[in-house]
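Starting off, we have a lone chain in the form predicted on its own, written out as structure tokens.
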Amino acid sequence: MNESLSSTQIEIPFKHQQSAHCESGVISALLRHHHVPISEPMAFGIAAGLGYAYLPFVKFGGLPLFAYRMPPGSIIRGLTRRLGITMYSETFRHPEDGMRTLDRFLFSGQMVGIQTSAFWLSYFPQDMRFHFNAHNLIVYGKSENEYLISDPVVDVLVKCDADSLRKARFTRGVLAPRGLLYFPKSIPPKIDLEQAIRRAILYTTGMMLYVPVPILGIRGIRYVANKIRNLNPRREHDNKLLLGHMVRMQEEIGTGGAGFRFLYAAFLQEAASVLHQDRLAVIASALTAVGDEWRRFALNAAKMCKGRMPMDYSLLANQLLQCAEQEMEIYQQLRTEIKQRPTTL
């Protein structure tokens, strides 16, 4: 691109909206940009985002990896998958073709999504800022050497300057972004929205009910449970470097553990509505009631590592045990409720 051009202020014309979730928000927006009116909590359940993984192979700031929703990058395949849409991506080898690229595309109107480092993003205050690669947003325009972005878990529109949006879309580890973007090539003209929710309900009950490996789904949690159980009392440091872990994973990474429950929970709310099932809404409200009880182990573990209530492992087993109790009945009767009425999966 040459100098004039890349000099050039372009601006497009886009509502931003905050949202509760990077991948949900941005997904949901770009789908209202061209006219799909589609909320995130609908765009998440539709997309099967919640679940629960415990993965000791892969560490997180040197700690066992624990998750409470679906890998980044599900949520958009997920949701246009089961709505018939058709995604634009690309990643790119070289920064430089990447940067092109995003001009390119804003030149010619089309505002996209980007997955980026949040750590470079120049936007958030330093101490904000952690080493997280699936951060995703939108670029909407630019003006001489900034892009405008609109973040969705920002409350308004900002800027970021091209040096450090180059570094956030193309910096390494794990979930590199590969200065990956992204946007709806080709939406059908009439979308199923019934059908969608029915077999993302199922797709993600039967994930949690049913996945045959131990350190996922309800298993996962019953799996974690036990092992916070049996944690030595004799090692209380290196216990404390563990819950805190886990407290942070749950509650200050992304929208966090008891989050995707109160977001699936409005999805199911909303899903009530369309598919004329009231049901649903009783179910939507016993899991919200499950968010709460993740938010009060979260509580008690935190205060524990602070040293503001005594250290009790089997209090804390106990409360994880509960959310899988619970959980584990609202996935079996949302899949009863679904299966009254036929769906092709």
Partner chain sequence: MRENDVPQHNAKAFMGHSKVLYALDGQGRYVATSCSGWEAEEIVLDQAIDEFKQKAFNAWDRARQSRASTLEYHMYHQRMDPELLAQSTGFFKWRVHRHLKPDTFAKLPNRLKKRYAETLGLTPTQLVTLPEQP
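Okay, that one was the form predicted on its own. Can I see the form predicted in complex with its partner chain too?
Here we give the lone chain, stripped of any partners or molecules.
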């Protein structure tokens, strides 16, 4: 390519804001950049990001997947669909095409979100680097051979060299990013936030309460509780790995605390003022209480893994069942509240 020196550097002015989760963080930041004032909790809630799934057939290092949210990609899709925003997105067969296209967008002044593996990003602390292919971040510029990156889960702006970024964008395997890049293409002049919030809450609660699959939603939580109760005490090493894995999925992988429960409670609080329904704020406090219980579960499980507490599978199982019961009540109340129209003049 025939580039003059001045065109090897570009930096798009942009305000970095750290967020709890990568996908909701990237999409809310991109939208704010395009003058849509939206917070991370609001983006997460309208995307109907909350969920629960136990997927024993999807393995990470030999351990089953515990998900506290909807699958990767669905946050961006759900949010933009409910707000009527169209996204531009593109994947690539050849890494060279992907890198060239990224450069082209950057030099035309377009900030882009990309999907990457978390392992190959050179700025990640060594101990936080695992092979997880659905990390999201924003590229806002390029300087020589380095990309300027706003990673929503990192507190500062960072840089990543081109080779590492290429590797991160083109890893293969489950959820392979295939160089995915995206940005908002068109945003409607008027956004109907109220309608979007109502639909999203109905979707999430319906998902958690009524999906007739025993490993999803509330039933999934109960299923896992029973699984923990029935773990074979003689295989303690494996059981500890499983419990540790659960806690990591719940807390460490950027969930904003308590497996996204706090993030969703924050959304409900915001929704209460948008919809002028104070009852939603009350429900938000109840969800906060469930989140606290999830955190106590995590702490107990971690202590048992470390041997600071005697291993007690039924204690953990009972805590999970309690979370399931309380969450069920919360989602039912939410549905009733949303279905009854607010009394406006």
